[in-house]
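Below sits a lone chain in structure tokens, taken as the form predicted on its own.
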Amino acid sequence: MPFSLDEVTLHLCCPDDGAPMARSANGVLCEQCHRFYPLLSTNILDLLPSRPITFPGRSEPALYRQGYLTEFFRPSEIRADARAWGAPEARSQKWLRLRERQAREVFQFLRVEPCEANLVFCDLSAGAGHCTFRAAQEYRMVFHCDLSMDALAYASAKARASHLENIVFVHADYFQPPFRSSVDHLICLDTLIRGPWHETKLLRSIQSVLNSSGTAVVDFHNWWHNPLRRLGLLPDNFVGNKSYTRKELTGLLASSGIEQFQTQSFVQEVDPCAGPGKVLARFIPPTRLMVRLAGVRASLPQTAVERHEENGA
């Protein structure tokens, strides 16, 4: 990475106690508890907290709970043959084009104003890095965070092959992120699908990561995209996961302490920027409901449409 560890640590905190970090030989050190966090390779930092979160009762799906614990306690091994979920080598060209369009719409929604050159970006559940690699073209420093060591190993190797040197790969638990009010822009996609307790805890983590003018975009699956599956009239391809109506989503955000937010639909069937798609997108239930939110002490800047309406034009 082109950054010194001294520069990287300015944006980090100890995931155990939230204290500042300092550079140390081959890693970083918490200035309060003095726990050492190693640099696993030239661009992968192991910033996992000392213990996993405790799930309340049985509020979370058993498969998710077990998967989380398995990844948390998996040895921090960088495997040469590692593959991340969503790796393009295992996907069709149609799927990849859809991912590229989704990333385009997410970034357009994330940034009301043109992106400044000096901003810090974080993908909090980054997987194969579809959005990370796009962000690396536009942001000064990019944090690619994941609990899966295979996802980090895969994306890190791909970044080296593409000569992308402004990405810091972080082994992290998104419930206990190693950032405190230090990130300008953040995304967390394909992740808020586990149920209200999980979603609320993760949304609060996301807000804690953002700085005083920071903005995040997250997405939720829309219950109305395919209600026949949700009602059991067609085979369920979303087993164990949660989708939301707009009313449920509004209630979830309110219960998570998020008062200011903006929403935008993502329709996977048509491209709203391409000819007939502009019209058809109005009549097709969106696949996902994207939400734009600010940090704990921040307010959302107005979009161009909102400024236009407020001025009475």
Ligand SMILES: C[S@@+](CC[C@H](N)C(=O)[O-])C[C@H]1O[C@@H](n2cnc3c(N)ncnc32)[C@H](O)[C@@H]1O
Given for the second form:
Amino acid sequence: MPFSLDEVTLHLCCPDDGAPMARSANGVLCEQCHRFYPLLSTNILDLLPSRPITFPGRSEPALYRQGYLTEFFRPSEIRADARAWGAPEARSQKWLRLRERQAREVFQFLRVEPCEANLVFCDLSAGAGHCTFRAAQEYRMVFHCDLSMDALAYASAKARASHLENIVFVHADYFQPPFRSSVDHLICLDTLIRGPWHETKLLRSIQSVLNSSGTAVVDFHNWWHNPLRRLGLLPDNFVGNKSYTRKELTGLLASSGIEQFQTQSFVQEVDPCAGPGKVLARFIPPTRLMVRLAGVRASLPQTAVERHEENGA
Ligand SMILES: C[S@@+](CC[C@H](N)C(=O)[O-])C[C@H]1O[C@@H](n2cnc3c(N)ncnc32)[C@H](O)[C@@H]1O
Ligand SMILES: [Zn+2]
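Got the form predicted on its own; could you also share the form predicted together with the ligand?
Now the full complex is given, and it begins with the chain already shown.
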């Protein structure tokens, strides 16, 4: 790491009680409960809380809960042949090109004003690291967080092979994040898909991680964007997940305590920066809706993007 563990520790808190942490031999220590959180390798820190969250009654996503608990209690083992969700080895070139463009649009939306290079970035459900690796080139310190040890093992091996040294890989639960309201820029993509209870809890968590001038970009699926799907002519490849209309999204953000936000469309079919895509993108229903939100006490500046969305969407 190009920075010391002391420096990393300044941004962390104990996921169990929110107390500050102190540097210790081969890890960090909670100053209040004295729990020790070990470095699992030179750049993977195990900051998983002691206990998983408790889900409410029947309405919560059963499928997600099952996977969450399995992953939570899996031993913190770094497997050499680990694969992450979205690993390029298992995907087509077309899919990868789309992810590249999506990452570009996410960062343009996140860094809409000129910003310093000295910022702290966090991807709260980073998976294979598509966006983390890009962030490592633009931010000073990058936190790649995931509950899946395989995602962390896979992405950290890849970062090492690419000589990306400013990424800290964190074994974390996004419902109980180990950050001391210390993050400048955050993303959480392809994750707010489990239903209102999960989304609300995660959105509150995201707000708590940001510092007082921090900004996050998250995205929501608009699964019905394809008219053929609306007519029932396409198979349902989104079973068990939740897609949001603009109206539902506004309600969800309000009930998550988010009053100020900006939206921007991600259109799968055309690149809004290239050729005819510039015009066409305005008429094609978005595949995803990106939302930019601020930290708890921060406010979002008005942007050209927002004005475009307000007028055009
Ligand atoms: C659908 S993938 C998206 C990965 C990445 N954001 C992307 O867009 O490619 C969701 C990721 O969230 C992680 N995840 C699920 N529940 C989590 C939790 N409670 N805390 C942290 N990560 C979690 C999964 O392990 C997985 O890597
Ligand atoms: Zn503690």
